[in-house]
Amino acid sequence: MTEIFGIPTQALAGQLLIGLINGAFYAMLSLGLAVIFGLLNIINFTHGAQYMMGAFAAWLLLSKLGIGYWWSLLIAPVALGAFGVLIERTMLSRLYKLDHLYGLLLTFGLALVLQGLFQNEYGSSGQPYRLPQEFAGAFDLGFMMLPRYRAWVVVASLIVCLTTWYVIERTKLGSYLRAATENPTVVQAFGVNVPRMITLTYGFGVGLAALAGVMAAPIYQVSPQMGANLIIVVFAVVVIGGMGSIGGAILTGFGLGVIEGLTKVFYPEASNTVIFVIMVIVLLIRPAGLFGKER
């Protein structure tokens, strides 16, 4: 068996795959956070709970209504996006002129409420979600077996992330969104309904979290704690990439997932803290993050 730095190639490739899969979810969740913060200036601590609700939506659709994975990829993000619109209109819209701390406290409290409701209803143990039949089996790469579903997760998340980046950075709609963060009064003077744009943007960010939850359901156990366990790492990813930076969220999410996977091979004891160590170093050198703008 071939080795690299004394590590079997198969073990190294396996950890790289795990890192890529984790990075795919880091990227999608941090992308949603970056979109919301970039336009609303709200640090959305509810994001982890919304990710969890997306996974539960897929599980409920399958177990209660017999609706499978593919329809869940559409229904869950739309339904949770509508829920996000309701939250923005009834709660967050009242906080835009206040300090960031109020939005953080509100979304943190809301996340605890949502997690508590699901835990009270479904308990703490995870619920299994059946792997879609189309993704049964694995690709034989010679040095390792690559599960089809995990390959799909990486490819699909890349498509979603790059499409979102393109829309925000390269289209007329994206230019309106970016302009609205700088001077909403001027943008509104051109006939753009800025409040509606803000509401839909928050709904879109929540929809991204729900989409990530649906994609995570066949890999991880669907449980009320799944978002809480992930959101702290995702916030570290966003800080490293730069708050509000779309490209930074994507690149940093995938990159840190790979670094975390490699750390599990070469120094397993540090795998749970390596992202936070990197965050501290980046903040000391560049407080705005790797791709953030200095203010």
The other form holds:
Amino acid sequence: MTEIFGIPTQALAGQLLIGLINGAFYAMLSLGLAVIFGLLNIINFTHGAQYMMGAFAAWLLLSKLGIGYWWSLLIAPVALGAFGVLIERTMLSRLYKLDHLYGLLLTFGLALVLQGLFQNEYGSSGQPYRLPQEFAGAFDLGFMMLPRYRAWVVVASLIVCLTTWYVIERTKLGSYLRAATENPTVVQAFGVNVPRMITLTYGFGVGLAALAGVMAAPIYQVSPQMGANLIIVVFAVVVIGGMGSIGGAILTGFGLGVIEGLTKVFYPEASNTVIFVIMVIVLLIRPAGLFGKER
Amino acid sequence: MADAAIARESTTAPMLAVRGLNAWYGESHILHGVDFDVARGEVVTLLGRNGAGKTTTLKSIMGIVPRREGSIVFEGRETIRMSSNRIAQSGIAWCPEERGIFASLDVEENLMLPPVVGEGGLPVAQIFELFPNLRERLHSPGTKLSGGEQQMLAIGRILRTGARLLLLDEPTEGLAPVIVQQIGRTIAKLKERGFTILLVEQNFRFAATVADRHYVMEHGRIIDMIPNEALGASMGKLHDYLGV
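For comparison with the form predicted on its own, produce the structure of the form predicted in complex with its partner chain.
Expanding to the full complex; the earlier chain stays at the top.
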């Protein structure tokens, strides 16, 4: 058996793949957080709960209505996006003129309430989500087996991330978003309905979390805590990448997933802490994050 | 003929009529009943010392002062309760004192950012004729331009939109004399093209070269109106008002 640094290539590739999968979710979630923070100046602690609700939406659609994975990919983000719009209009929009802390408290409280409601209804044990038929089986890459669904998750999340990046950094719509992130007053005085843009941006960010949730459903157990467990790491990813940087969020998401995977191979004891160690180092050297700007 | 039509229209109804305008920032009461008119096709300045309320007057017209009362009628429509995006859509454009150029947008994106709100905006080619520097720097980040170029960008981008009333807040502040002259020539050209301009200025020598009339502000009120022809005769008075 071939080895690299005394590690069987198969184990190395396997952990790299797990790292890439985790990284795909880190990237999609931190992307949504970065977009929301950029325009709303709100640290959306409800993001994990919204991701969890996306997974639950997929599970409910399948088990109660018999609606499958592909439709869930569309329905769950749209429904949760609408839910986000409702939250923004009724609650968040009252907080923009106040200190950051209020937005953090509100979204954190909301996350606890939502998790509590789901736990009350469905218990804390996870619900399995049946893998769609099309994804049964694996590709034989020679040195390892690559399950079809995992390959799909990595490719799909890359497409989602790059499309979002392109829209924000390279289109007219994105230029409104970037400009309003810098100076909403001037953008609104040009005739752009900035409050509506803010509402839709929050809805989009929440929809992105829900989409990640649907994609996660067949891999992880669908449980009320699934978001809470993940979101802590995602916040570390956002801090490392730099608040408000779109490309930074994507690169750091995938990069840290892979680093975490490699740590599992080379020094398993540190695999749960490596991201936080990196966060501490980055904060000491570059307080604004790797790709962030001081603001 | 066209001049006569403009004159007749301006005697019947001003393009912009401000009456009893009061404005507050939090607890501080900045404007105490501002009254003035701007006729279509005019260039009018607001002169006054620092803190007299000139910038706040522009911001109130633009709808971005949190609390304002009184009446602002633009082309026959009351705008005092409108949000700033609706005011912009009705045909008023604002060039802020701090210029409001976006660092995360390049020059071209900055220039193309303001949405078109009506017909009759300048084609981009003509904006480049007015400000040739912009064409050469299209792909630089907006804030990498010199102060003068940023000012040209801030003015240029609102000429595209078809807005008919331009609010320019100290466009010459901190700029070299040669650039001040270029901006002066630009304002004259814009007037020829039928734009109406309300200009806030500290520099009344510059104002005298471009404007038809001058309103003098003090302590949040208009205290005098001086036609440009009478400016020479009013120099003594003006020196008192402005403390220069």
